[in-house]
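Given next, in structure tokens, is a single chain: the form predicted alone.
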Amino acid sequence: MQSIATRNVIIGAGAMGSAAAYRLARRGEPVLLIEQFPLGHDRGSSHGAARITRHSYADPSYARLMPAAFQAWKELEADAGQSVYIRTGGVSFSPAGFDYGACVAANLESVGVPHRRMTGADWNRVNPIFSVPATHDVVFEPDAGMLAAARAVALQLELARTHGGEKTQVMPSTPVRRIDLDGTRPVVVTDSLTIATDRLIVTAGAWVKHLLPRLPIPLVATRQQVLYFRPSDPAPFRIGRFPVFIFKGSGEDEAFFYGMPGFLGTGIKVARHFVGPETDPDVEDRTVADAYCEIVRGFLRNHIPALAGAPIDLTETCLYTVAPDEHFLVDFLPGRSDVIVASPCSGHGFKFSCLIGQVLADMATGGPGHERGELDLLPAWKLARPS
């Protein structure tokens, strides 16, 4: 087996990873990115063509990190000259008398994020395609909107090459066995080479237990059913007419369901966000049940009918790796300088993941964010100071 030593390693090349080796290249820094699937693969949490991206969150902590975030994502923009920034609006509603839309409402007010509060009976006549009860809490943000997901990991990964050059590698479909941390330096061990590193960054998702067994926070892996409704009539569902949306209730396990609008092709996304039952992230199940189809027409039928009844001509699973309250896990591994753990997001870290590419590199390289900067806000991510 072949050794070899070199500055810094990523293990994991989705959203954090492709973020952080991106934003070290930049710094001139030499980067060896690690993945065990090819490039592009559907098997984590990266992949597929939009995610939602909005200020409008009812924790604080998140609210105040939002601007950074989209700065971020307009800096990778200018940087690429391409847009991966897709502006829809966005609308986050719940029933009345829940505090959700009140805490999303001051929070964006906090920010200085223009929106507007309403309730469901007028919302419906701003936007008749939803049908969402009258006396819901309805808050709109016009700045809310889309990521182009697939592309801005691509993207990422590219620019990564392009800035370190040589200095860059990249190995797909390469498993990772195990990482010793018995000497000074981390060392990772593929089925071909044994890597010494100044500087370990693990963003490998639901993988993170099995590389790092040690790690002492409860991560739990959940597979989530993503389905894409077809209506017979797209016109008001297109972008520019139909708002990503968030609604969040108040039931039977506080039911939690977003949407966007259909982009490069695909239908109308609707999924319900939920932190299911453990899964093995190694066994591949694209199954999705006729129950959770039905969960989700359920909703649609009491808030956006005329597509409650489309057909479904795409279904997507993917994971989420669940940290305590889902909050994120970013942190130095406990008694490590040299090691670094990041990307269990809990479902909705993609929006933040540019941003955090560039602390981890502050991270790792001792810069400004070094201690932890901005994600200091975070109310969780405490990993060498368990709660």
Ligand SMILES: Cc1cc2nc3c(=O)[nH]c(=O)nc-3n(C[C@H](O)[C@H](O)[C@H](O)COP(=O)(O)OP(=O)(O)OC[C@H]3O[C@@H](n4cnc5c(N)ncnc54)[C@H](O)[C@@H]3O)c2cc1C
The other form holds:
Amino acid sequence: MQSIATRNVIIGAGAMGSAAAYRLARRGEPVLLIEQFPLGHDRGSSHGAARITRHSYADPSYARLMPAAFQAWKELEADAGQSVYIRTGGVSFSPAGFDYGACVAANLESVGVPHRRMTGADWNRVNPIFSVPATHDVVFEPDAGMLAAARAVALQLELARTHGGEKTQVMPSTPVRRIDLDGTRPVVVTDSLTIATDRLIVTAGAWVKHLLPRLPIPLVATRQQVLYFRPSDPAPFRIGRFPVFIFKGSGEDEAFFYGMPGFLGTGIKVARHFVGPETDPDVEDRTVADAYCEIVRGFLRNHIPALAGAPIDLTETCLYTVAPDEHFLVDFLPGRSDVIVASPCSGHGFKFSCLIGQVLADMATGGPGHERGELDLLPAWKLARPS
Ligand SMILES: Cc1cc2nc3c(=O)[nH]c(=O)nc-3n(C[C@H](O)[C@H](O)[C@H](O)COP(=O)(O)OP(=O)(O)OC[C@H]3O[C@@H](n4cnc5c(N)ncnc54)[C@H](O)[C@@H]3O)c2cc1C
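Coords for the form predicted together with this ligand, given the form predicted alone:
Then the entire complex follows, led off by the chain already shown.
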């Protein structure tokens, strides 16, 4: 077993790890990024064509952080000379009498983001491909859109190499078997290496509890199912005509559905946001249940009927790492100012990942946000402060 020493080790090359590697490399920091699977794999949480981005949040602390998140993506695009954000407009809708729409509209107002609130009947006139109940509460945000997920991850890895040159090392297909915290410095152990590091950033997604079993916060990995529909007439569903959407239902099942236009050749993406049963991230299960497809078609029948009967030409599975209250975990490990844990997921972390990369780099280097900066705005889960 070979032993090496380095300055910064990041475990996991998903949305969060690639963002942290990019931001550290951009500051001239040496980075060793270790990933258990090949880069761009589809076993975790960050693969696939696109993710929704929006300022439209019912929780004010997330809405407040979104302008900074949008700015972080803009900086990346400027640095890369490539776009990852696709503006499509976004609609949030929910049954009348349910405060979701009111909260979303109030938060958009408070962060000064243009939007329009209307009834379901109004919305159906604005965009006739929708047929939502006339009394629904609808909020339209023109700046909402999609982020090219797989491309954004690959781009940050590429830029980490471009900025870092030889100081950036990426080890794909290299599972970290354990993290040893008994010594003065964290030691990362793989099949062939022990790596002592000054700083360790654990962005291992659904596997974080495998690497840090004593993490004092219940994080649950769950498996998500995603459907891509191929309507016979795709025109009304094209970018520029069909917005990203979020539906938040009421009642005991609190149904929560979301979707977006086709992108990079895919059909229209629709899925249910649902914590679901705990799963073992090491178990590869790509099945999508017929019953689930029927639940999604049921939602579409009541809201986007033209899509309800369309063939599904692609299914995808993906992992959520869910924290209590679906908040984020971004903090130092208790008693260690040299180990940072970041699991900002719960099914809504991608849009923040570029910003979180910046904050992780701050935390690691003692930069301006090393006390988590903007993230202190977030009701993120905090672990005990290092003494
Ligand atoms: C179906 C679905 C839809 C979503 N939609 C949205 C959306 O519309 N908008 C939004 O903002 N967010 C969305 N999200 C959430 C978002 O995608 C995630 O929050 C984000 O991708 C999490 O990134 P991550 O880097 O934490 O996890 P991952 O991408 O899973 O990265 C963790 C990495 O660590 C690696 N790793 C783990 N253990 C080890 C080890 N022992 N050794 C080496 N490497 C290891 C894994 O292989 C993996 O590559 C969605 C998520 C899902 C699943």
